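Consider the single chain below, provided in structure tokens and representing the form predicted on its own.
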Amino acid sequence: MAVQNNAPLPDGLEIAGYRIVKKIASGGFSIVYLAYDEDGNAVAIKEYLPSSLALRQPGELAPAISPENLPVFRIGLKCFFEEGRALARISHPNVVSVLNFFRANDTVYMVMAYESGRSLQDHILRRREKGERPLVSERFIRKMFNQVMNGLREVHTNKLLHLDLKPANIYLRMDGTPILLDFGAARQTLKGDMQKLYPMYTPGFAPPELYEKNGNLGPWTDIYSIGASIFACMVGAPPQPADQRKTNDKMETYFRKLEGLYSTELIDVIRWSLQVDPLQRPQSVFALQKALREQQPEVKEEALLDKLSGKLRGLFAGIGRSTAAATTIQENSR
């Protein structure tokens, strides 16, 4: 992945009715600021400025862009503008909400609502730090998956595709709940026109149809990318890079060091999740999410203490002759 090289638009910098406060985050491909609005709201600020077209330097406020990258740049400005404009009209609780987007010093801002948490990468690697075993428990697993795959499937509904999921993208509010950030579209057409671009994926989440320059794209593509979020929060890394899985797929070697942490249910759905070929994944959010319900640890936990509650009404019920002991049982029953 390429690093911002960019320095970033300056503290307590007015622009388009919003104060810029400070730098939160950077990438290849943007930076985000933390501001506020006239009405002294905070909002996360989206700035286009892909690092291998355009150079801004300490002090200004607009880029410098060669004219041999201006069209390229140009075109990945247009995408992200679109982007903005198609995202705005989402309102989804587990779907970023976009604000805003202005046109300033030759590049595209986008606004956006600004929650308090932490990303869910930033969650995997302070478990991971303590030494938590399983790193992430299955049923934060599945319930929060689900929720992501809700903002998925509109974001589907709405002839979207997100394109970078991974732990890094999905944010959790302090009460848990997950959202979708930082969508990749516009840098995945930058890929497709410009060979000499840095890759505009992340190895491991990136399914094997991100790699190639007319690669066929769908739903099944960020679905190979749930999937290996899903994994990284079991192991705490993603999983073997696409391309290296084509020639040497070591995964199932992984899926096995898995048993016993996870059920097997939950471990096949992965499996399924991120299989090379395109056509053999879940075809829809819908498909993997329904998969990602069925058979939960949870009923068979239920069962097993429908099965245990039985036991121990029938030795109650022994003891029960006894007055004494079945007026205790009463007290603590209730």
Ligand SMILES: Nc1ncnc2c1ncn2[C@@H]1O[C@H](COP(=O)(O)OP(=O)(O)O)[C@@H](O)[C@H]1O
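Note that the structure is predicted; figures quoted are calculated from it, not measured. If you superpose the two forms and keep the largest set of C-alpha atoms that fall within 1.5 Å, you have the rigid core. Positions refer to the first chain, counted from 1. First, how it differs from the form predicted together with the named molecule.
- Fitting the two forms on the rigid core leaves the C-alpha of residue 238 displaced by under 2 angstroms between the two forms.
- A movement of the C-alpha atom of residue 215 reaching 2 angstroms or beyond is seen between the two forms when the two forms are aligned on their rigid core.
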Second form
Amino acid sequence: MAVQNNAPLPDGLEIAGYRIVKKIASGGFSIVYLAYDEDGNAVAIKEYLPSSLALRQPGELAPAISPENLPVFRIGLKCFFEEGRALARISHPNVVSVLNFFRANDTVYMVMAYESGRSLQDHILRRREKGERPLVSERFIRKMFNQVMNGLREVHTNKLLHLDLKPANIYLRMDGTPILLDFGAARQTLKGDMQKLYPMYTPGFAPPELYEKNGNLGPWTDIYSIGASIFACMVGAPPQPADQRKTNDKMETYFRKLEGLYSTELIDVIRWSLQVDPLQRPQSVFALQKALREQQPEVKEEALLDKLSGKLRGLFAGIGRSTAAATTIQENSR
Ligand SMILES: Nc1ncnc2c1ncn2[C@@H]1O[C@H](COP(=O)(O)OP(=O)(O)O)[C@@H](O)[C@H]1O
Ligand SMILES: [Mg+2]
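Beyond the form predicted on its own, can we have the form predicted together with the named molecule?
And the full complex, kicking off with our chain again.
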């Protein structure tokens, strides 16, 4: 994400009944603040302020926008508003909750419930710094992404696509439950001229159809990004960018390196989600969730134990105790 060069609103500013506490994040497209409402509830306020189109100097509230940038700024503003309106319809524990909107300082603000935690991206980076192996445990990946997908199902049910799923847009509450952030509900319509406003994709997390002008977007598009985000949890880096994969696909090498750290079943599910051809991927979030549920590592352990008990059977066959030994091991595994 491009760097936000705009000056943030000053701490302590009163705006539309909210008091700004501090800036908590800024990207090329917006600034996010922690604030309090009149009842003292913490909220997160996202200010639409694309740095490529609008410039705010320290000490000023409204940005300066050159006349040539104004039309695109306004379209983006409308899209930002639409994004929030679409999100406001969704009420789900794994989707950020939008509380309000207001206009001020020649731009738009989206008020969300404040969530205390950190992004999955930060979580991965911290664990990478500590040298944890596996980077993120399989158990955590399975549980957390199942919840992410519960939220995503709700999004798709509302005829929306996220289109920018990645660890930086998945937020983890303190208890480890995830929330989907940063929707570009209207991003779909923003192509061509609007590239300046919204980067259409994040390399590594975006499937090939997002690189194409009239790519066939659907649930499978977000599913690729889910696979890519799980991959990032395992490896600590995004998958190879989809455009490169089309000519020289190196993903198989990376998948093989994960063997032993994660179950073959999980790796296979990620391989499936990350197919370059959209038709070869799971076609719905539910299909992916089902695959993850059915391909549990316990199943693998059982298979291993089957193998082991087979060997033991062979070993004990000579002394006539094969069946008893095998049964004990399998029972202990449950
Ligand atoms: N509701 C929220 N509660 C707490 N922090 C939030 C919330 N929304 C966004 N943030 C913080 O702001 C960051 C950027 O938000 P995001 O919506 O992804 O904006 P951007 O378009 O800049 O990527 C998040 O990674 C998170 O740290
Ligand atoms: Mg973001």
